[in-house]
Structures are given as structure tokens and as C-alpha cells.
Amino acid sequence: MHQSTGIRTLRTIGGWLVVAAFFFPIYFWTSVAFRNSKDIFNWPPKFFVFEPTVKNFEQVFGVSLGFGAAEAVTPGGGNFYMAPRLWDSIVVASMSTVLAIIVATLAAYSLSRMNFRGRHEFVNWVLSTRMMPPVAVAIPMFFIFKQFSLLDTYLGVILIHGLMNLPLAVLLLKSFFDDIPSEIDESALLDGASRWTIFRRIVLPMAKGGIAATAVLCFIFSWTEFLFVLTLTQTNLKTVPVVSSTFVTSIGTAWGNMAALGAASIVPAFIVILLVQRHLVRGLTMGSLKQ
């Protein structure tokens, strides 16, 4: 009895240590956003005791938060004003996720339920597209987008991110649809329901957990994508990962401003996960109990 209690205690301690190891970098990076330059470069480093400031956030978002000493902040002014770029990331990640989920849901249901010649070969081809490094297609996509006037536009980046996430979304959603018994479809067909009715009213509600999990992954992959945005945009549109590199200047790196933008960029992704958390766990565990 005492031995099992000791093992349970060790497991609990080990679990908390793992959690601390994963969350400490996030805490430290966020804390840098609230530090002045002196505290950022202080040695030995100050992990918990420092003088907080919101100056970095004021410079990044071009607003006065009203804390501490008043400083003149001009909206849209300054080299580190990045509020529009955060909006660019939200628009691109959200719309590309919607695009990928709509197309992938239809494709995955067809691959899961309909038998046609070359189905398995098509699935393998979809899988193979994930093996291609993005750098191999970035330059060709640049010339294609230039031909169709899609460079430096929301539509262009949304399309490329939707295409980037499409193979993963199709494969994940197909596995979720495979976990739903096909006998349900057959019973509905015998009752006179059409394929579209079955898909819309029966299968989709049963697979909403898997769809939510896939949507979260697509959103995160789009939110953190760097190469395609760097290649296919110029001045009108930039996302957070690309503009983060602009904090490195000839006179040094603006770590405080970079951390402020990074900390703020965590919030939208967290909100998306929070909105679908009820379906997320179910979606990530679909099929885990299948014999």
C-alpha cells in the first residue's frame, strides 16, 4: 500500500516537472514582453523579480495602455508597429482553415464511403504530397501567382495555405469518417435518404469532434507558416512569423518588441482551441477504443 502511494507520488511529481519544463519557455518569453532592456539583458537573469512595463506592447500595437510613465504613442507610427500584421495572420489562418475543411470534408467522405477505381492510389498520392518540401514549390508558385496577379494578396496566401493543409485534412478526416459505421449510411439509404442528406444530417454531426481537431491543426499550421508568406508577399500583407524577423536590425534585436508580438500571437490560437475544446478531446480520441 505504502509502495503504491510512493509510486503515485513520484508520478505526480514527475508529471508536474514535465509540465513545468514545457511551460517555462512560454512563461519566460511572455515575461520578456513586460521587461525593459535592462532587465532583459540582466545577468544573472531575473526569472520572476523585475520591474514590469507595457512599453513594448504600446510600441507594437500603437496604443497607450495608460500604465506607468506616459509616453507619446502614435498609431501607425514607429518601426515596430505590427497590429495590422496580427490581423493579417488572423484573416489568413481563419479563411484558409475554412477553405481546407470544406474541401477536405467532401473529399474525405467520398474516399471513406465510395468505391471507385484508383481510390487507394489517390489516397497514396495525397499522402505523398506531404513528403514534398515546401521550398521545392515556393519558387514555381511565385511565378504562377505572379501570372494570375495573386502576389501580395489575401486570396493568394489563403489559397496556398489551404492547399498546404489540404492533404493533412483529407487524411485525418477520412480516418474519422472510417470510424463511423457504414451501416448507418446503408440504413439511411434504405429509408430513402440521399447521399447529401446522409452526409449533412447524419455523418457530419457524428464527426464534428474530428472536424474540430482537424480545424485546430490546420489553423496552427497556417498561423506558424513562414516560407510561403515570405515568398508570395511583399509590402501589403505579412503574417506574424515573417514580420518577427524584422525586429532584427543593424543595431541589434528588439527582443522586448518581438516578445510582445509573440505573446499577443498566442492569444488567437488559444481562443480557437478554447472555442472547440468540447469537441477537440473527442475528436483526438476517435477510434482509440475501436477493436
Given for the second form:
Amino acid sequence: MHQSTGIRTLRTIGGWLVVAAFFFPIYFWTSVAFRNSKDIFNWPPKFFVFEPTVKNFEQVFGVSLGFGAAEAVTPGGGNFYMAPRLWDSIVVASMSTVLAIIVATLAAYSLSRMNFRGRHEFVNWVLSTRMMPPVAVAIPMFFIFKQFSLLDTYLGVILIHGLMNLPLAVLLLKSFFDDIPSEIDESALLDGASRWTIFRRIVLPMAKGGIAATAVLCFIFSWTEFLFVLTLTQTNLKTVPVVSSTFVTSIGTAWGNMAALGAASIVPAFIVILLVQRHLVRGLTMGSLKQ
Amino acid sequence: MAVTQVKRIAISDSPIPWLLPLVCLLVVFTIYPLIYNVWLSFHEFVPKKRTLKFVGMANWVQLWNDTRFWSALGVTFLYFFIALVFEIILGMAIAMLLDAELPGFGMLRATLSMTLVIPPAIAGMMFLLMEDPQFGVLPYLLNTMGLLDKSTPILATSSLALAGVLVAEIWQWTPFMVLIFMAGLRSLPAEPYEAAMIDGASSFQMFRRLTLPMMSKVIAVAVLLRGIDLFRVFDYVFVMTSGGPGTATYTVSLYAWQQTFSFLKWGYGATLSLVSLVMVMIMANIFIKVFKVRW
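Next up, the form predicted in complex with its partner chain. The previous block was the form predicted on its own.
What follows is the entire complex, opening with the chain shown before.
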């Protein structure tokens, strides 16, 4: 549609203003990570002008960046170096992603290629597991984990995050496999190749991009998950979102350190947007909308 | 040789080996918790003896008479509807605004979607800081605009606390709607619009008669996926208000969690989570049937 220059200008200004409003909290949060407490607790709040410092990062990560001594923050009295917690997040998110992708590619291939009775119902069942409220899973899982000594272990959290991401991974991968023409499979079948060979040699390589996008989305859902980690871990491991909630204590909140942690946790957000921007909509809707 | 060949194809053509790992894991993740929750809802934990005791229907009777549960259900529905309405309207408006090839708009769309991959618990903490009555940015802005007295603590005032939490929710998830609606707008055919232009239709008429009906499937998918998440809201209320002040922001998920893990009412917590699960299932399935959403 043709639009006049006036409307285009208005639209440009409107677009920038709206996105600036949405971006502001991210900017503000990141800026707090670089502030001294006097600039954090100032009234009126300081939006743009403050004295920058990396003290908060040094304290949270327990490293000296050469601007003074690094001390660990101790809300509630514990040692709070964050590096191990970031490591926990990375291990849990990557291992659970591997689990979800392996199981889901197998299932998605057969759901995309094989015609069997009840296939549609099966897809609906997979989708319906996505509707379980996490709290309805976390309560029984707490007790079964207790029985099998899985509470507070990497294996336990990896399993539960992998399971949590299965419906997303299956439906999304199915939609990527559906995009690959099935004539390729059929002619290979006629040539005597087995389903397994076709899957490994033809379909997997062709769906590489889609599988990578699915993996990145699984990673981020595990990275941001809160309730399961809160419920199923105690001291051995904690992921970043759960640690963030422990910064509020009876003696006050370490906002600067909190913000430093928050800013560090936003880094994966930047990376993900760069990696899967093209597939983001498809991922968020589990492939029900194709872009 | 030929026989094994045929046999191999026959075996590998059955979907069972392909689906088996998935089925096993999903049974552990869905069927087992469901049965366990049902079983637990007829029991209660006795802290002194550290055992479970069969209590029959007691938890279900308690649920029926529990005003706290009904208030939590009310809060959950209120949160659900307000967030959904705001996210749909704002999402549609912003999607239509940004759906243009103007300088920098590609970058704007990418920036907007960043909110989606920030952990909700951290976004909640972020808004906790920004809504602080002593130094927060939001009270400052509202105070300057004359909308709210500076000394009013948003998250500690029962009439405002839910709004305070909803700000975080709507901030984080409106971009989700924007992205989905924008994908829908991209896929619309141009011909009906050209025809409508020739007939002299206004832009509002075109939106009402063409865009909305053609977008209905996209809107249905967005509402379904967001609705499922909204009904089980936990992260924001847990980190921002813990349900307070009073019961103003108590949601069913939070109530179930607290009953189980803070008050050790294992059976009652399971009952609450079961009710929440059944409600999501019923609502989502009706929605899927009515709006014919298909995967």
C-alpha cells in the first residue's frame, strides 16, 4: 500500500518510541549493575548520569578487574561467588537440550513420515503435556526424586528440564521435517535404504538449521526456568534465575549485585536473538505457524 | 538375504521404536504425576510421625470451603484476563505499526523480541527494583505525572499490587504477541485489500472486515499458548510479592506451592495443583475445539 511521507515519518517515530519504551527496563537494569549504591538509591532516580563502577561484577563473580579488591557478597551469610552458578545453568541447559533433541528428533521423524492409526491423537497428546502446570509436576516429582535420591542433583534437573522441553521440540521438529519433501524418502526406500539410513543420511543433514534452532530454544527455556529448580534443588546446584530471588533478604537487597547477575544473564538473550531470530516465531508457537 | 531385507524395512517402518523413548519419558512426566497427585490428594502428611495418612475426601472438602483458594482462583482469572486483553490489543497495535519496511525497523523488531529470552524471575526482580517506593523509576514517573503519590508502595498496596505484577508480565510477553501477529500479517494476501481500496473502504473497515477474520487462526494460537502460561503464573508473583499484601496477588500455582513446601500440607497442595491442571486442560481443549487449532 502506498503511504504518504507524513504517515511514514509518524510511523518511524512511533516505532522507535514504542521499542525504546520496551527496551528501557533492560537498559536501566544493566546501568544499575554499573552503579555505586548512592546512585542506585538516589531520589529522584538517576536515569542516565551516574558514576560508573565494576564493583558489583567483581563482588558477584569473585574476580578482581583491577579496580579494587574483590569481596564475595554474602546475603544470608553464604559464599556467593556466582561463577559456579553460571556453570550450573550452562550444564543443566545444555545437557537437557541434548536429551530433548535426541528423543524428539526420533519421534518427530516418525510423526512426520509414517502414516499410522492415531497419529493425530498422538500429536494432540504430546501437545497436551505442555499444558501441565509446572507446580502439578513439581509436587509429585519432588517425592519421586526424594525416593531415587535425585533431589539436588544435576541428573534430576537435567531430566526434568529435558522432559519439560519435549513437547516443544517434538512439534517444532515435526514442522521442520514436514518442510522436507517426502518424495526424497520414498525414492530412497525404493532404492533399498532403511528408514534409519534415510533418517541419518538424508533427513538429519537437511534439517540441520531447524534442529539447531530447536536446540537453542530448548536451551533458553531451561536457562529461564524457575519453579523446578527452586523446588528440586537445595545447595548442590542453583541456576541463575533461582539465585536472583535469594538476593532479597531480611537485612535488605543487594541491588547492585543482583543487577550485575541480571545483566550477565541477559547475555544469552542477545546471543539467542542473533542465532534464532529467523525461527523465533515458529519456535514460540511450536511450529503451528510457519514463517 | 532378501528375507532379512524385507524384514528390516518392516521393522523399521513401524513407528514404535521411534516413538518409544518419547512415550516412556512423557509417561514419567505426565501420567505418573497425574496419578500421584490424585493419590496424594486423598492423603495428608503428619509432620510429627513423618508419614502420610489416608484422609479420604478431607482435602476436597477443605478445598470447597477454603476462601483463600477461591480468592486465589479469582486472582488467577483476573490476572489471566487482564494480561491477555492488554497483550492482544497492544500486540496487535504494535505489530501493525512495525509491519513496514522503514529504516531501522528490522533492528527494532529484533530488540523488541529480546524481552522473551530473559528469565521471568529476573524480569520480576527488575520490576521490583523499578517499583520501589523509595527510589524506583516507576513511582517517580507516576508521581511526576500526578497519577500516584510518591509515598504509595505499589506492591504493598492491595489495590495496586496486582497491577504492579501485571506490568512485568505485560512488558515481557507483549513482544510474544507482536512477533506472532506480525508473522500472521506477513502471510495475508494482498488482493482483498486492493479490492477494498477500490471500493473506498476506510482503514478501520479493512481492519475489521479483512485483517481480523483472516488473522483469526493466528490470534487463536497466540491466545492458546499465552493463556496456558498465564493460568499457571508463578515466577512473577513469587519474586515480586510472594502473594501479598494479604491475598491480593495469591495465584493458584503459588498457593499450591506454598501449601506443599512451606506449610508441608502435601496432600492439600497436590489437590490444589490437580484442580489447576484440570482447569487448564478443560479450557484449552474447549478452545482447541471451538477455534479448530491444529498442530
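Just so we're on the same page, rigid core means the largest C-alpha set that superposes within 1.5 Å between forms. Positions refer to the first chain, counted from 1. Fair warning: this is a prediction, and the values are worked out from it, not measured in the lab.
Annotation: Cα of residue 227 displaced by less than 2 Å between the two forms, core superposition.
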